[in-house]
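What follows is a single chain, given as structure tokens, in the form predicted alone.
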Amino acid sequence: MIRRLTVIGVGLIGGSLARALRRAGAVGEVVGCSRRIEHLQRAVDLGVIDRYETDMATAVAGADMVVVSVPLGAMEAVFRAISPALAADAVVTDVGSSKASVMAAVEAACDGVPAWFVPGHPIAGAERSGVEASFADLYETRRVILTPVEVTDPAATTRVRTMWERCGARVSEMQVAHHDEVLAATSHLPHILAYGLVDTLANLEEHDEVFQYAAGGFRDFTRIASSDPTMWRDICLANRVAILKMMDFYTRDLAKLREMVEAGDGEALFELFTRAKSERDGFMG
């Protein structure tokens, strides 16, 4: 049971966590914090949080669990503000998609990585953002990756693991660097491709007609291009080394695919499409 949960950044991710914990009967009071009072009041009206504070130090006072759900570029400032005000038994975790950058931010803000910090990343989301988009089922059967480091208190890791499991998530652990490479391939690159394709088509002279006749495949592939641009800008900057590595792999293979199309090599195209279909069918299964 979490006595008092403070969510810094009450949007889709933080709001859905609060909703899921409420439904599970696993939290007492939920305190929200962000810069916009109207946004926080909306979270109260929706029943996502019980009350709010705009000052981060005040918001975390007395909390035994703090979840930081802000863009990666804001992490250091958040940890500078909250670390002196934390209760003795507080555990802090985050939901950032690039763990190396979060660890660097925490280390800079706290003069080292504190034992109470458990880096985490729920592999869940949607193209819609904001507290209005939050829902209690978001984490059902979804994966959450924790990346504790050597100094992380094992008891703190257990508390964060239990919190996510109470939301219905499947929790695993990874090394920080490995997490960032895996997510660069499976999440960051697909988002970049979706944004890039939409922008390419938008720059065509006949783009109005192109979008008018776009079918379900285009909508499915580009759905994630409706995600929060601020968040994805920060992810690209924070995890750029791993992302560039995956972009290089992709552009190399895209060049090979172009050669197949240019050469009219139907056999090679069929083999590639068959192999890709088999891999995706196996993943979906």
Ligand code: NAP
Second form
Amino acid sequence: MIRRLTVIGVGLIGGSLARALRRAGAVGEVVGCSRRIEHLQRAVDLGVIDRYETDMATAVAGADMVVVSVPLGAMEAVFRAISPALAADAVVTDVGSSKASVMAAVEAACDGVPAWFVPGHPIAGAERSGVEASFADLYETRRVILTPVEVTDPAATTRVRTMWERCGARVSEMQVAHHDEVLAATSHLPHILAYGLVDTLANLEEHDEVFQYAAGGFRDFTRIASSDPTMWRDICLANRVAILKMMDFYTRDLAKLREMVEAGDGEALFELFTRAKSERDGFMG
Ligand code: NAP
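The form predicted together with the ligand is what I want next, because the block you gave corresponds to the form predicted alone; please supply it.
And the full complex, kicking off with our chain again.
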């Protein structure tokens, strides 16, 4: 049971967490904090938070659990503002989509990584943003990855694990660098490809016609290009090294695929498509 939860950044991810914990009866009071009062008032009106503060230090005072759910580029400033004001029993976690950058932000803000900080990342989301998009079921049966480091207090990790489990999530632990490589492959590269494809087609002279006749496949493939540009800019900057590695693999393989098309090599194309279909059917299965 969390006595007082403070959510810094009551958007899709932070708002959904607050909703899920409330529904589970796992939290006493929920305090929200972000930059804009109209967003926070909307969160109160929707019943996502009980009250709000616009000053971060005031918002975390007396909280036993603090969740930082702001864009990656804002993490360091948030940790700088909250760390001197935390209660003695407070545990802090985040939801950032890349972990090495968050560790660097925390380290810079707090002069080292504190024992009370448990890095986390829910593998759940949507292409919509803001508290209006939040919903209590978001984490049901979804994975949450925690990346505690040597100095992390194991009791703090247990409290964060329990919080996510109360939301219906399945929690696992991973090394920071491994997390960033896995997510570069499974999430960051696909988002970059979706944005890139839509942009390429939008730059064609006859792009109106292209979009007019866009069929289901195009919609499926590019759905995630409707995601928040701020968030994805921050992810590309934060996880640059792992993302570049995956982009290089993909560019190399796309060049091979191009050669097959150019050479009219039906056999090679059939083999590749069969292999990929079988992989996808397997993991969807
Ligand atoms: P979101 O819906 O846009 O919410 C972001 C929240 O942060 C808003 O409440 C915003 O409120 C606040 N905020 C923005 N900049 C801030 C700043 N400088 N200081 C204080 N508050 C600030 O975004 P989200 O999708 O929930 O993403 C939040 C985090 O979750 C990101 O780090 C992202 O990497 C991670 N994540 C996202 C997904 C996903 O699919 N969306 C999945 C997993 C993890 P104000 O405008 O009022 O400040």
